[in-house]
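Only one chain is given next, in structure tokens, and it is the form predicted alone.
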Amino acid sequence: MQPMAEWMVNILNWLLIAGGQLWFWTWENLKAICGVLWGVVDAVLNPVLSPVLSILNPVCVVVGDVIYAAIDLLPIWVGLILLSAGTGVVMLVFFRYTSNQTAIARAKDDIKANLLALKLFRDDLRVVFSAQGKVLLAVLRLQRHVLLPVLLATPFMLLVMAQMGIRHQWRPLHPNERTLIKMTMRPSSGKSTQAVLRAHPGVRVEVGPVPGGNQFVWRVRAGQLGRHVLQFDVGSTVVEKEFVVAKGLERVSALRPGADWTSQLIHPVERPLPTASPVESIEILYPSLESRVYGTDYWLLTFFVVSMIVALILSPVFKVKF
């Protein structure tokens, strides 16, 4: 017995090996093969959606700054709230008259009419496979008609998540809070260039710049309260990063960006770097903005939990059907 008893533990131990390198396998693979496309939509996208945000953002920017300052003198979290309720009926009324209603009303019908069947005459095979694959098609259906307000309200969520993002997703440094500046240099731009931090009175430079692959990094200390514009000597080309030195709640730019698309919806306060710039983007390391309801990551959570909400509430007023 002891024998048969240490084969079948082999066995199961190396089944379970065996199904663990698989599994690690496959998810290697399918990570390579998403790469990839993400790599084909990222290279078709970039010269499409880039100049088109370098226009939006601006203005985005703007409008974000009004109705913040409307909202200022309001605790930040009821601030957040309103905002997202807000949100919440935009997007009500945006999906009210981007879909088929009709088509969406018609679709749970038959749902929950093949439903009944199924439940009224399960003895029959014959009913229940017809409703069943009815069931089917109307889900389908009704996804269909979901699917596409959806998908042209995704662009105005993604705009409207940015100018949130930028104001609850970190914070200003405070005066004399230490923080780092990186900047990541093109490959194109040879590993001679020099990068010098002009002085500023709202940055006191302690160590840097250190070179490090194709990065400088700067450790600073902030210095006088404000908004400014840092200036960097790079070869012979000046570039420019804001930098933010406050006590209360103030849109930040962490990233001034390249030409990426991407970049560019994340971080979308300063302009992004000509293609012909040395450097390709720069980095200041601003503290997370501390609050389990406003703060940093859970500021998305409370503004899908609220818009949700308030729109399932306001459905029935709307006469909205999803």
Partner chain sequence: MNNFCLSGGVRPASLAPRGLCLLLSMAILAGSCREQDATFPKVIVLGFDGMDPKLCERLMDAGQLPHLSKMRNNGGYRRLATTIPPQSPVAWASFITGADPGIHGVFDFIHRDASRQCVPYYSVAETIESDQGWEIGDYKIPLTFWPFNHQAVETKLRRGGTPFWDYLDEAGVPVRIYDIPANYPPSPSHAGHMCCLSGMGVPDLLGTLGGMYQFFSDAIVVARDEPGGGGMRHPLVFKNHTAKGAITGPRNVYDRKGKSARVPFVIHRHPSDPTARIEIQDQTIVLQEGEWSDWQEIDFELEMPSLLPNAHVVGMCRFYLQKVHPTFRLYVTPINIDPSDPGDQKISEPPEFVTRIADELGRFYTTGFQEDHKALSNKVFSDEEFRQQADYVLEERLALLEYALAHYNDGLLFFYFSSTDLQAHMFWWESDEKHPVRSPTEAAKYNDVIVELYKRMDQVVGDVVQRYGETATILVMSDHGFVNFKRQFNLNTWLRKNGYLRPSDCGSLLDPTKGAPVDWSRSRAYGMGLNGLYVNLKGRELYGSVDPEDRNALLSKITEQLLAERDPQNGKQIIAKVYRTDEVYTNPDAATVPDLIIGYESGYRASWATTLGDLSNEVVADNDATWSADHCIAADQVPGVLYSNHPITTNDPSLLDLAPTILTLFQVEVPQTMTGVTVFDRKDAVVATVGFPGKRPIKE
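Given the form predicted alone above, I would also like to look at the protein as it appears in the form predicted in complex with the partner chain.
FYI, this one's just the chain on its own, none of its partners or other molecules.
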């Protein structure tokens, strides 16, 4: 019995090791394939989306500023909940008019009817299998009808979340607070390019820049309160970056991106750096906003939970089916 048990354990181990290696191999290759595919999609989309976002982002920032100014007197968590609830309502109305409500209602009716059939004719195998198949088909149909409006709503949602992100993901630096400024250079910029941060009352350089890799990094302390524009001399060009020092909460731009649509989507505040610039991006490591309701990362959870609950509660009012 003992050798048999040992033999079985060995087989099990071998299967687990082989299974693990197979899984690892599959996962790595899947990642590589996805990476290649994403590269192709990105290459195709970027020339289109980057200029579009360059136009859209300033408009969105202004709209965001107006909305946040309107709720400025409220506690920030109340403001976030109100905005999330409002987004839930907007999405509900959007869904109402972009989806085929009749088809959705029909698919849901089919599901209900076949579930009832399953309950009533549980002894009849033929009916059971048939009803199960129909439920499955109805669910797929329902998904198809839901998918289109969701896809149409996604760009709007991303723009909304980007506006919320710049106000909840980070907070401005407090006076005398320490942080890092990272300037990433384009590979084509040449190793001899130097970068100098011009003196500014909003910032005091403690150390740097320390070059290395394709980056220049400064360690700085925040200076005077204000929404400053820092200027960097990079080779023969001047590059600018917004730098916010405030005691309260304000929107911040953690990164000034290059002409890259994904970065522009997440960091919408500043104009993207020109393609001809030797600088690829400039990042300021703003501190996280500490709150488990509206702070770093948690704001996203609050946003999704509140907007979905509001949409669910109000769906009968707006006569929306999903």
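If you superpose the two forms and keep the largest set of C-alpha atoms that fall within 1.5 Å, you have the rigid core. Since we're looking at a predicted model, the values are computed, not measured. Residue numbers count along the first chain shown, from 1.
In the core-superposed comparison between the two forms, the C-alpha atom of residue 309 has shifted by less than 2 angstroms.
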